[in-house]
Every structure is written in C-alpha cells, then in structure tokens.
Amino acid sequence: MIKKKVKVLNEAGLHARPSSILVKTASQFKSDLFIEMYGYRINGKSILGLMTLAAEKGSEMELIMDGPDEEEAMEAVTELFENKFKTA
C-alpha cells in the first residue's frame, strides 16, 4: 500500500468531468484506490464517492493505492491532479 498527498489545482475543483476522468483512469488498474479528505475515506473508483467530497480548488487529499499495480496506478492518478485533469 502506498500513499500520496495531492492538491486539486483546476479552477472548478473536482466536479463531474474531472471526477469522471479520475474514475476512468483508476479503473484501468487492478489496485484499489481510496481517497481521504476531511476525515472521510471514499472509494476512488466511485464517481458518487468523489462527488460527495465537493473538493474545491486548493483542497488537499490523500490518495491510497493498494494492489499489484499500485505504483503505475498512483503515477497515472497523480499525473491527472498535476495536469489539472487536462481541463485547464
């Protein structure tokens, strides 16, 4: 299991479109993705879970990846956050 803190950088926050991109990317891997924020832990492969976080620009969250391809999955998901989900 690996963990990494990330920050939401895109202007509109983690709304429907970036959430969809995140779920689609995370679902390509066998590893489980959990996201912790504000004391909540949600399944990172659930768009409903992501939407309940209502993460705005500047929000910090911790990604938790657990599984056989966790390194590759973490790299792919982290890249989305760093590139503002390719929406900016």
The other form holds:
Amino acid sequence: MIKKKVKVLNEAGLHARPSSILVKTASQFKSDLFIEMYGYRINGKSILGLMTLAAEKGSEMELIMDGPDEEEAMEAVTELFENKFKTA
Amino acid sequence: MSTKDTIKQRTLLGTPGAGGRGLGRPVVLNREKTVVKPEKIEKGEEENELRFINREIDELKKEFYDLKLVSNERDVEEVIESQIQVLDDPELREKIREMIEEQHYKAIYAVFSSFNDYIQILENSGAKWLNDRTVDIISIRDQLIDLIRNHQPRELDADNAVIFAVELSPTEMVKLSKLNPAGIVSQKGGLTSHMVILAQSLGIPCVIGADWHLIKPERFESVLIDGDVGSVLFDPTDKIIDEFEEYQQNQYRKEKLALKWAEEENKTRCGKSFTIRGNIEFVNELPRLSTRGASGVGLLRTETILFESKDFDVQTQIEFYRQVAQASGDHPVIIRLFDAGGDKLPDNHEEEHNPFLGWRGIRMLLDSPDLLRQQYEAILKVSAEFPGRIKILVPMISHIEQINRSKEILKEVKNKLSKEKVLFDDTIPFGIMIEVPGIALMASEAADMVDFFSIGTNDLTQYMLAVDRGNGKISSLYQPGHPSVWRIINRVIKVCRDKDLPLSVCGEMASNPLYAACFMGMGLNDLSMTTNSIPAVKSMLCTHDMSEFRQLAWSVLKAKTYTEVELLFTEWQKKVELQQ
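For comparison with the form predicted on its own, produce the structure of the form predicted together with the partner chain.
Now the full complex is given, and it begins with the chain already shown.
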C-alpha cells in the first residue's frame, strides 16, 4: 500500500468532468484507490463518491493505492492532478 | 386592460442561453415526482431480484451507449460517458446489492434509496455546480425506476415545438435534440449548466431563467423564442411571424451559401490567393469558424475574460487560448491583448469625459503592468503547445515609446519563464494594431520594430474623422468608406510592401464584400472578419479578377467625397454583375 498527498490545481475544482476522468483512469488498474479528505474516505473508482467530496481548487487530499499495480496506478492518477485533468 | 398590458403579458423575458430564433407550439414538459415505497421481498428471492436489477442497469447503460454513438459532439459524449460511470459506480452497486441481499428490500426501492443517499449529500453541499449535477443524477435514478416499472416514457411530441421545462438533464437534452424542437425555455439552469452548453453545441435556441409557470404556456397557440436576446413571445402577430419567416429563409440561404463557399479554394478568378480569417470573442463561435472555411483566427478578443471571470487568473486565460488554438486546426491565432477602456469599461472604473480618447488598450495595460505580465505569461505558455501558430497583437498604439515598453515587458516575462524552465515559443510574432492615425503616419518607423500590422478599421475611422461612433447625433458622419480612411490605409499598405511586413485588416470594413474587393485592389489580401460575413466576402473575391479590383481601388483613391466613393462602389458592382 502506498500513499501520496495531492492538491486540486484546476480552477473549477474536482467537478463532473475531472471526476469522470479520474474514475476512468483509476478503473484501468487492478489496485484499489481510496481518497481521504477532511477525515472522509471514499472509493476513488466511485464517481458519486468523488462528487460528494465537492473538492474545490486548493483542496488537499491523500491518495491511498493498494494492489499489484499500485506504483503505476499512483503515477497515472497523480499525473492527472498535476496536469489539472487535461487529457490528450 | 390597456393594449400595453396585453403586450406585456405576452412577452416573457429570461437570460439568453443559446442563440438563434425559433417558432413553434408550446409544449410543457411535466416531470412527475418519483415515489417508491420501501417494500420487502420474500426470503430466498434475493438472488433473482439482484439478477433482475443488474439486467435493468445493463439495459439503461445500453441506451446511454446508443445515445453516445449517435452524437458527434465531444461535449455530449463526455456528458453521457459520466452518466454511464454513475451506473457502473462500484459503491452505488454495492449499496444496492446490500439492500437487496442483506436487508431484503425490493430492487426498485434499493435503487431509489441508494441514489437518494448521494442526492441528499449533493443537495446539502451548497456548491452551485453540484446542484446542476444533482438534476442529472435524479434523472438517471428516475430513468432506471421507469425501466424497472416498465413505464414507457411518454413519447414527447417535440417536433417544431417550444419546450417549457423547469430544468433539463443532459440525457433529456440529447433525446430532445433528436426530436427537432424549435427552442427551449427553462425556469432554472445557469449559463454553465450542461443544458446550456449542449443547446449551444446542438444549435437549439434556448432561454433560461424564465419563470413561465404563471403564464401557462399551453393556453397559447404559438411561441416565438429568441435565444439571442432571451425573449419568449406568446401568440406573435402575423407581422412578427412574417418577419420570422423571412429571417429563417435568410438563415437557410446563408447556411447553404456558407457551406458551398467554404469548400472553394481562396483564389480570385485570375488565380491570386488571399486569406480570410475570423474575428472571435467566444469559444462557442469556434465550430462555425471551420464550417465557414476561415483560416484561423485573425483577431481573438480577450476583454470578455477580463470582465466576465470573477476568479480571473492566468489559468483561465490559458484554457481559453488553448481551446481556440485547438479548434483552429493548423492555422494561426492572433491574440489581441485586453482592449478594455473606451466603451468597454470594467464596473469599478471611474467615468472619463472622452472614453474613446481615454485610458484604454495599451494605455491601460502599461499602467497595470501586472495585468499585462499575466496576459503575456498566459499567451507564452500556450504558444509552447502550438509552436508558430500563436501571435500577439497590441491594441491602441499611438506612440512609438509604447511599442518599446510593451516589448520590454514581454522580454521580462520571457526571461522569467526561461528561469522557471517553462517552455514557450521564443519567436512568437509581435504585432500592433494600426487604428490611431498618429501611428499610421509613423508606420515606416513602427514597421522596423514589430513583426506584423493589423489595421483596425472601426477605430481608425472614428479617429480619422474625430467621430464618436456611439454618438447618435453625428452617426451619419461615421463613414468607414471616407476617402481619407482609404488613403491612410493605402499608405500603410505601401509601407508594408516596401518593408516586406505582413499586414492584415480586421474590422467591419473587411466584412463588406465591396470594401474587401477594394482592399484586394490595393494589395491587401489578408482579411479578418466576423465569421458570418465570410461566405459573402469569399464569393465576391473568388468570382472576380485582380484587374477589376485594381481598377476599383484606383478610382476610390482618387475620390474626393464619401458620396463619390459610395457611388463608385454601386457602379462597380453593377458593371461587374453585367459582365457575368
């Protein structure tokens, strides 16, 4: 299990579109992803869960990745946060 | 009741959501509130109930996929994609399973209750964008429940109808768009809601924030919706209907012409090539840009981001510029620095006696260097992604020193980015607007300092003739075709030819096919205009020879009065039409 702190950098926050991209990316990996914010813990593959976080720009959260491909999955998901959920 | 009251009663005002006009019967979209009772199942039925609900969810997913297949808009696809993700949500599915297997609820109640858990959290969160999404999630819940109940959703007869709704979910919007509605009037919905974004990309006139309940739309026979101004007119008079029909015929003709000309090569009848670009202000103008055959954006106005965006920053700008560059294919995008001031003032700005001669364009930017630095930074950052395609255009230059100072600040920003190891296009072209006569007369000196010129004809005219174009008393004196305007433009063209400096023209003069012909005759063949004018200008330039244009330009440059110039244009048109 690995953990990493990330920050929401995109202007609009973790709204529908970024949430959708995050779920899509996380679901490509076998590892489980949990996201912790303000003591809440949600499943990173759940779009409804992500939306209920209502994470605005500047929010900090911890990603918890657990599974056989956790390193790779963590890299892919962190990159999304860093790139402000821009996909090619 | 006076006539005035009757007229007032028949018109409803809202906020413009998506542009265009539509005429049709009023149809009210009533959504009944879904209620499901917490009924339980017999022991032993759990597995069956679970299999049943999984099948129903797959069925609805299939409907969403089908909807995705028939749409060619990326926005629409993304919206549907996220709806499919909701149905696939592992947590939601787990909740439903638990309610059936462990608490022995009927599948229909398990769905209702599991969805409601999320809906409640979202409704209580208070974030505005979340409220918009709650509608979407309620709509998915209700579609699933309808499916379980085997409710055939009432076939909505939306063909040529103006739809009145409280609000619409994206799926409802996409379904509705296939039914050919004349327009949509909604009570709720913000300008950023999916409904509005989709209406814009699907081309359905839309008015939002219109409280139509008290009017009872069903009482009327027809409704005219105007999405440009945000008005809804009930039972329009015959005269207004005639006007609308004429408008529609015109739109149809324009559309057909536009598509025809967009495919033609940009060449005069004698083979001389020319360039036509679009003047753009909003992202939603972009789809039309390519269908009209524009070669990129000749003038990107950026003031709107300055005024509209509350949490304005570099990132907001970057996203806007990027969207425009992405939509422009391989073509250039000329970004004009904030041209605020004059008649376009921020709310908190103090009034000036002569705003058009006042603190505007580069004058304001040089006094607000942080704003200028931010804009340079945003443009430079985007330029790295589109090397060679992004250009900077500075408005309202009147003094040579302003060119120097603007370039110095650009250099400072470039140095800062280099230090931060941020990539940018180091050779990004830097150009100025020629719109003040004072700098037009110094064109030769200015030309040595910049990479290109763009002539802004609207302001150039008002400054040449000292006519405030917003002043009704002297509006007849505002004459873009005044001989002095043509002469000064011709002077700038000559300087650019001698110095081999790229020159383009943006502004209303370029949108006039006859004036465009005259520009060609003077040797100016790079024109930028409102996207809608492109077809007419292109057809004029493609169907005539350079010799005709030159003859026109020559006679215009000799004219003494505006009347003479106008007469020359009418005669020239008559003559060339006769020859065809």
